[in-house]
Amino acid sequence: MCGIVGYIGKQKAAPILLAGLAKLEYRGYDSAGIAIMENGNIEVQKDKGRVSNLCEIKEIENLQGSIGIAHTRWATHGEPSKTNAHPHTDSKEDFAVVHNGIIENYVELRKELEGNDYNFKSETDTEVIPNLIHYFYSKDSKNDELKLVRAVKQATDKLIGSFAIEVLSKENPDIMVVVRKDSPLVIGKGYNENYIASDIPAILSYTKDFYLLENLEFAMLSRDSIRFFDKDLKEFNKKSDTITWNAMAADKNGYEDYMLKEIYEQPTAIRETIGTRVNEGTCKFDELNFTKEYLLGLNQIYIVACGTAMHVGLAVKSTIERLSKIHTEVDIASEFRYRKPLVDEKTLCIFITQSGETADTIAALKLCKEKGAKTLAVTNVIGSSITREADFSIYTHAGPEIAVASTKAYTSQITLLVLLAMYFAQILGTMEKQELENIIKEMLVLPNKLEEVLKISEQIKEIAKQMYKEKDVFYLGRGIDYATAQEASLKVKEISYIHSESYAAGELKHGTIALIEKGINVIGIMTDPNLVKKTVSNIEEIITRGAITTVVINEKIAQMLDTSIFTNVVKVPETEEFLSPIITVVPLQLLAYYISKEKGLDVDKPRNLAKSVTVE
């Protein structure tokens, strides 16, 4: 979950590092720090709290060095504190390290090092790394240009767990060494300068040319060169990738918060996701080589994900089943591996992750590969870790998502997976051509309908003013609307800290209705004409018990109902049933946003949460 930045060049490193850390704040963190090579010494400055605290340290202004590393920490071992913040040095202060990941065997390594007269200041797992590097460096009698790389390699050979590491050395003041295993790390190539980061957006304003490190690849950086080595330290040439994102996409563009900006970016994100896949009335996934024989041979599809991405799976499960006629299950990645899932070569496993770095999801993917299943990653980040593990990868075109609470990634992922279901149906012949064309036609106008939804934000603001003091909120839905209720409930929990629960509306009478009392807020979602009468009956049961009710309905449903029985009615445009979760979730995203704003909370960086959960 931590963020990493590095710079080596001719400019002052500190301002570049601090700017990079600010770009990484969305990942979630509790402390921050930098280390600068300064007159042959390593100068470390760090503090608990926000990057802004770091910027206020007067000593940082005086740092002139042009080589440095920086870090935002999310505590895993040791409480959030200045001592536990990164960077960490060895006990002789010859090496400095920042690290993203978890070292599982750090206790054993720490005891070994203490037995060799190394002292420790922090409670972190990371501090063993610079001390290991010092140990192996001091034992190496060969003083050549690769001595530091060898020491880093020998140190990482001892580590069990995940890591992305940047290393500074007093003995090698003009180079930096980096390596990764199961944690993200990219290198940006400049002119007489090079950049390192855990995420592309952190350094996208400086370069568009990136090297995407694979597991156990080492890089030695100087101001004008980057040398790559494999796990056996054999040097090799590596091809760079050009990233076409606009750096301004990571800025707020005049919006008060990133989350609000990203909610309003959804029409564009979905338009671009659709535009890459629809051609002349058909769906295209040229990178997939699934044949009719392969799809016919499948017993099941598994969709595996965490949090919001898991709700995407729930929102598209029935779509995949109804269009392709393939049995589909949705599972939580953190639980999946531990229940011995029935996966084999007749299973297609789909893994959804916005960042492509979600540790639980990647671990589940590896298990499925071991069992012989084909694996397909759905992500927003080209070159992310999961894309290098999966057999196949398909991408949303949402652009960088900075706010911790996901919005545009969620709707883009649903869009992409509906297109995938239609693609399967094309191959299998399980859809009539006219039905396919009708869905595509409706999908092409979906961005325009989302723009219409965004125009009702003032109504949503007023509802938020009625709700923001609540302690408990309930969301109800049936069928595909239940998946939307689950995501909407999560959004309120994430950013407003209001206790919220979502239920299948028909389950109310099986226990949950005991929680309903006068004045409690209940939000119902109704888009399916076949289920609307039953859902209304469920909501009437809670109205009679004094609940305040808000319903999200489309225009067709509004014509079927006496809406005067509800406290608030939010109308959205009608769309194809499979696409309705994309439409109905937007006003509920706005509701969560405005409730949080009414409470005066930090919308983009809610407490205790991180954007990329890169540890299990």
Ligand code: M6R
The other form holds:
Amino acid sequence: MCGIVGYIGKQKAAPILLAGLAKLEYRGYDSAGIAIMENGNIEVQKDKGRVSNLCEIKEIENLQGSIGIAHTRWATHGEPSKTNAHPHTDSKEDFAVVHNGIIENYVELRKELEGNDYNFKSETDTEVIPNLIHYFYSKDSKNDELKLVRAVKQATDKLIGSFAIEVLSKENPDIMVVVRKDSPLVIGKGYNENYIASDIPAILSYTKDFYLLENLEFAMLSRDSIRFFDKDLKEFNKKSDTITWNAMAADKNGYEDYMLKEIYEQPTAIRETIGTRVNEGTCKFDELNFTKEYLLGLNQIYIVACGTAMHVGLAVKSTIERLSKIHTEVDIASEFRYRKPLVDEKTLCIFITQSGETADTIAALKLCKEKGAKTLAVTNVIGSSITREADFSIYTHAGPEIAVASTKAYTSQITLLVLLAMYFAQILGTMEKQELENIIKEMLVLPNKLEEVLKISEQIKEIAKQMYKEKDVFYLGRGIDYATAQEASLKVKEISYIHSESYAAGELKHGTIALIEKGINVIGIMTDPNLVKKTVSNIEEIITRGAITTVVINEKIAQMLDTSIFTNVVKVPETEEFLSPIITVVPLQLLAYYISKEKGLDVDKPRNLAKSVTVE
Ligand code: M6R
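Previous: the form predicted alone; requested now: the form predicted together with this ligand:
Full assembly next; the chain just shown is listed first.
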């Protein structure tokens, strides 16, 4: 869950590394550091706090070296502090390492190394790595060009856990070695210069040609070459990929925060995700070769994910069941993997993950593969770890999502999964052609409807002003709107630190209504004409008890109700039932955003969180 960057070329490395770190800060932001190869010495500068603190260190300006590594940390072992910040060196200061991941056996390794006269300065798991490299390097009597990569390999052979590592060596001032296992790392190819990063946006402004390093592949980089080695150090040629994202997509582009930009990008993200998947009233997934026979043979579909991606599962579960008639379960990856799930070769397991790097989701996928199930990854990041494990991968085209709070990934994922449900229904013949055409027609105008929703941001700002000092807020919904309530509740929690709960409206009177007292804020989402009367009577029960109510409804629902009983009424365009979560969530994303702004919080980097959770 940390971010790493590297540069080897002819330019001054420090400014490139700092700019890369700033772009990766969403992966962790409690300390940061840099190591530059400076006249045959490794110069390390680091500090507690954000990358901006690091940038203020005067000595960094004087660093002229053109090879360096850098790190922004999300603490796992050892508190956030200058000493625990990366890069870490071995006790003789011959090697410097930055690391993303967790070394599970570091306590034993540290003891062994201490027994061999190595001293430790920090409380981190990482510090064993440069010391192990030193140990193996000094034991190796062969002084050839592969000596460093050999020492790194021997060191990583001892590690249990996950890692993406960059290594600098004093004795090898013109090269750098990198390796990864279960933590992401990409190499960007330039002209007489090469770049390394945890993910693509950090270095997208320098190159569009990337190598996606696989597990236990090593790379040895110089200014004008990149050599690849497999886990046995056998050299091989690797093909680069060209990324179509443009650099602007990874910038704020005039918006105050990434989250606001990403909320406003939703119409485009959805248009791009639909792309060419619909054609003359049918849905196309050419990369999936599912037959009618295979789908008929399924005992169930399992959707497994974490956080917002899991809420996507909740929002599409009934859509998949109703359109394709296949029983569908949704589970949280960290629970699923430990409870011996009933999955076999007749189960289709779908894993939703924006980053494609979430450790629990990837572990759940591996478990399903072991049980013989077919695995399908739904992700936003081409070449991400999950796509290398899954039998099939399908992509949202939301562009890079940088804000920790997920917004455009959520709505794009729902779009893609509704398309997938229709694709299953097409193959199985479980839907009338007309019904399919109606949903597709509605899907194609969805981006325009979202543009309409985004125009009500002033109203949402006003509601945020009424709410930002609250300690608690409740979200209610029934059916598909309950999924939206859960996602809206997570959004407000994570970026505005207001305690929030979401409930299926009918459940309130089974306990939670005891918490409702005068002045408490309750937000109701109502889009289903068949359920609205019931939800309204639940809301009336809480109005009677003094709650302040805000409802998100569409035009049709507005006509069915006396809306004067609610404190705030947020109206959104009507759409097809299965697509409604894509519309109703948007004002609630804006609400969480504006509450956070009113409170003066850092919207993009909420406390204690990081964008990609690559640890369990
Ligand atoms: O990259 P993923 O979609 O796998 O991430 C899953 C969750 O960590 C993520 O959705 C998280 O809940 C977001 N911060 C929510 O806004």
